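Coming up is one lone chain in structure tokens, specifically the form predicted on its own.
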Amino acid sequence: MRPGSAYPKMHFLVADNPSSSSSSILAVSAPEAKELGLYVHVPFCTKRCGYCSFNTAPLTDGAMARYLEALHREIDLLGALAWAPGVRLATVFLGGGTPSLLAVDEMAAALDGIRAQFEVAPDAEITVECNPESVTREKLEGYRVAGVNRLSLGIQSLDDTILPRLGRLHDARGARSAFEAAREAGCVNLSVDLMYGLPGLDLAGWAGAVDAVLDWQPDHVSAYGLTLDAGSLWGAAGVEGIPAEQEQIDQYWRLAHAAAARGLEHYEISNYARPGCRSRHNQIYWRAAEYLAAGPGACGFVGGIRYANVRATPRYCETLAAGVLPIESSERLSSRQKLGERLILGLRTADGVPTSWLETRLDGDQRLRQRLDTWRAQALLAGTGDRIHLTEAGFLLSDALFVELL
């Protein structure tokens, strides 16, 4: 019954090595849309958190410079694709890792390089994920001047007994200081990340953190339940003290009710926003729209092709030094896959999906139709006009339905 994870698992057809054939997949797969998103993966972390299964790398001497040189080459190669002059970037999202390890001049150079190769919309949303200990007001002011207009602060917890166990390098006071520094730097679109279901976290502790963060008046809150994913330290070794399932559900509902009382819209399973402050970039994912990817391990979706870059940062750099896009795996989605993913991603959101999409998927599948009828009867699924969506209670059980929709 744990609430749905941040994003559905994706599967790829993997090539043994990047090559001219794998990297040229983008050359023959022009995007269907004229506006795209761009995800840039910055892999470096000062310390890897126990729960993290993302693609990270240690920040050794010279590693950042080598990575940035490779990133600039990748952006140049993407910009040289024949269809690139005909598209515009509506969003740019720098995730990680810890993108806020970039110095101001490095951030500015990266964004300038993107603008040199692509048309970037005048109102483009440009987001940077930040860890509290790696930012100052001066750095964030520099980011804003460079074009960053949205920040996502990885607070995760305000419990000074839990934070070190997670592997976080800030404390509760540092989290609040980072939030204030972002506001003082002129950030008017500020998101905070929290985690529930953490080892040693009870409902009272979670409620205190929720109320404290909401008192800061963030524009957006992302809250993820702990999952012990493969590839994380905790996933491999296990961890003690994880709250019972009902406790995690209670923590989910505590935030949902508190956010609603403060005027935040629960617009996606794990995300809440003030009016007008939804994450535009993440909505590209949830709408199964198209986006480019850059950086080691980054994944993109263009022209019906889903692809992923090589994960290892040294190999990523070596591949680009040879003048080849570092695409390691790609998959052309079938009509059934496209429909299944559109349903799964769309049902993660409060907007839901067109009823016609669901009817297409249900055609001839009486068992699944009966399952959905049961969900409607249990008020887990609701319809409004020509759209259908999960209710707040339905969000809690979404993974069970998503498996059947694929």
Second form
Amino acid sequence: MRPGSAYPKMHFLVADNPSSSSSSILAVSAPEAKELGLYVHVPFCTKRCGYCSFNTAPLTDGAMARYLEALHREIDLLGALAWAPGVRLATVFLGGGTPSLLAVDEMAAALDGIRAQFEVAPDAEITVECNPESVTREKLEGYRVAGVNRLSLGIQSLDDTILPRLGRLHDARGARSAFEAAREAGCVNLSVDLMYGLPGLDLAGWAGAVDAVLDWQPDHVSAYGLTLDAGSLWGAAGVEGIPAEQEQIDQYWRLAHAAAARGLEHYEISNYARPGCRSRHNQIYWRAAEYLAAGPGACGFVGGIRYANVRATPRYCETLAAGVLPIESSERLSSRQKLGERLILGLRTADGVPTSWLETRLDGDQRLRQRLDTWRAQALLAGTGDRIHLTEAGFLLSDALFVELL
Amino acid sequence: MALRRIRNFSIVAHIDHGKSTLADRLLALTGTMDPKKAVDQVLDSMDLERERGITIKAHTVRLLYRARDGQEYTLNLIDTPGHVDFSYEVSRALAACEGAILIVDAAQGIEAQTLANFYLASDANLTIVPVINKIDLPAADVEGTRTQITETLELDGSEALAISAKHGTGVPEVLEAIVARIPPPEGDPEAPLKALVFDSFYDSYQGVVVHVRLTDGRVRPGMRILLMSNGRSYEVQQVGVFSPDMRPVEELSAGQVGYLTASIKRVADAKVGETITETLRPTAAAFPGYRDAKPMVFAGLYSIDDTEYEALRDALEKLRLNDPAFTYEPETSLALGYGFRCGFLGMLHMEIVQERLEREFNLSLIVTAPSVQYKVLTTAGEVIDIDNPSKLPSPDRIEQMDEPYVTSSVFVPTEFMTAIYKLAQEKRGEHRSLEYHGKRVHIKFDFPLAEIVVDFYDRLKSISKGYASFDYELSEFRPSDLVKLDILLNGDPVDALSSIVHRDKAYEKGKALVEKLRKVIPRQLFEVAIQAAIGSRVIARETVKAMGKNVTAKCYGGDITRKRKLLERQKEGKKRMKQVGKVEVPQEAFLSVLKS
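Take the protein just shown as the form predicted on its own and give its structure as the form predicted together with the partner chain.
Now the full complex is given, and it begins with the chain already shown.
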């Protein structure tokens, strides 16, 4: 018997909290698939980056311990759901924030906690996002022993004048050392995050960073064009020196061409991988498949319901201390919304979507059909038999299509 | 009820001189309205009227007043529309009265509409009671206003009542003056029924509710009545008075004002100005002055969503039940598909109809640039009326084009004269006369109607810091050198963006228009060329660059909902776009034709 999985406890949870139906939404909403992903949000950062609108919290004394205790309770509560014994986790992704702030024993305990409650597939992909300054070879070896088999390094830039402006705590040398440490620690599935369109970044600077990073031979590269989100420091206060639109477009193409020359597949708008090294966890999102969420502000999708946890870390901890799942909002998708999501997520990838999905959406919408003809005529959208996908040029304009498809 | 105890009157004024405020005071003072239920300015009952602070529909209310002579009087207040678009309605409402209270603002003095309303009231042979309002204002100049009334209106300014409708000062004297100065109605209750329709509205339960003033005879439920302009006969269902809500009475008789219902299906069947009589014993002659309200401004109305065409047609039909002054007929646009060509009394009327369609029927509309009606003599010798630029024959088939002109009055403090003349010149105005009234001047201009229907009034207000007032009436058609200005998107003409303009202004207008369109047309997958052309000659061009980058780099941590909601919000904005050829054109682009 798993600890904490006693059915009466679940019953008590619902009865104790009759008005909070969202807390028990997972109890009545079993997943459709047997294999799920699990996203775990680690909210802490030593310093917040200017461009970041993600859910982060300051790392004050004792905050990590309180968070980890809450996280364990949350995993236990999820494991106690009636359907939990019937599912298997195919991927686990620890994102942040800065998950690499977890000490080796904390990481091991977290993963043990997950394995105690859920069947984890023997070949499961277990990814941890790492900031270069927070990792050492020893730590990463410890992670590997604990079960982590994929690392995503937040390099972002190799320009030592740009990195501090972003609020990053590493420099180009530190980035390189972290990458080497990961390889030395035995990480065979190693991803690097880069950003373009950054303030002060010109095409030459970007080309240098791209070529240098590709020389390291990462298995996977994520390259995100800077967007100024309302929730970020820069989004709120503004920032100087953002390259002109055409410059950003040139930067996008510079990477796309260099990656292709090195044999990396441009398999999603912002993602490149060696064959066989695509991120399995992220593909769950893009295929509109199911995943569980843990941690403050984490989002899940189970049984046709999208839900999100409480964002503020203290309240997340308090809610779990009271023995309640910290689900703050949930929404059951209509069939139209489901189709819209499948299209806009699937079309983010080079594999695209089955043509039949698009046909369902186009049924009776002659105008949209005509507009898609324009996308095809301009080689932004391409079909290969029974699947349809955006081209690399189409990726750049994808939101203009997605807004139509919803 | 003895005729000598009845007074039928109206209140007329320039906009904002306090007509509705005084009406509310009169209602309160006579106990017609429960103060607890009072919504400010009850007479302006349509939402739109209250928002815009103007009366669109006429309203009627019966006040019972015990005068200082100890007798009780029935005072029928017939409120009139307060905008130049509706001057025919005003004239019919005045025809139902024996007297009018003419309000003049003590700080503003006589304005263009004061004068226009004064003439309408004089033409209707009404006894005019001048009232100087807003005497509480620091800028009030009561004596100066008296002098102005004497000199400009040739009324006895010393007899004008000085009041503050806002504070109630002097209002009881207004009631006394109505009784003392305005003559009671005359008429023979035993003669055949003769009643003037001065307003009507559609009620979904009772059919059309007709507002009537009886000059002779009586009307009661069960009687058969005849509408003289169209020969239709009906049986009266109900007669009543407004106090201020509808209250049935046994009968209405000569001199009285009230309403009747007779299962009339459409307001168009009982139009303003109509004469109602008895089917069995008709009166000898109808009231003079009846005419069909004539639309002056025409525009295409299209639903943004093609699937709403039927809904738009139903909505227009329903709206017309209540507003026979606006006309509509189906039209087709290459750019916009199926829609309707609608005629309006003026721009305000057009805006009201558009707003009501959008609010009350929940439609998203495109209104094309308004046009006046031109008379075109073709080389074949035919004269055709053109109210849609896209229907204009090609230049080689046009012998001559005539455009409608108006005569207009502008009242303005002398310091703004230069600015007014400049504006008039820009709008192809011709000066007619100039009269000084103290610190103000009264200038008469002739204008092409096309130049004043759109933004003239707003421009006039802004260059005169709000002091200028304006009034106009249609005068005649004159030959004019007009051309059709076309707009092309990526080489294809967009019929709904065409306009008819004077040749001398075509270049300037074309340039302004393409600039405006460049600002409102969003970037698309391809470059969009916007051109203005006369015939095959391009006179201006702008370009909307192709979209370069429109992408979300990351759906962070599987938060798909946030991304979807963001896109859904954008989609809401896109709903207000119309696809013309391959180009998506936002709703406001079509209106920019008139605002540039």
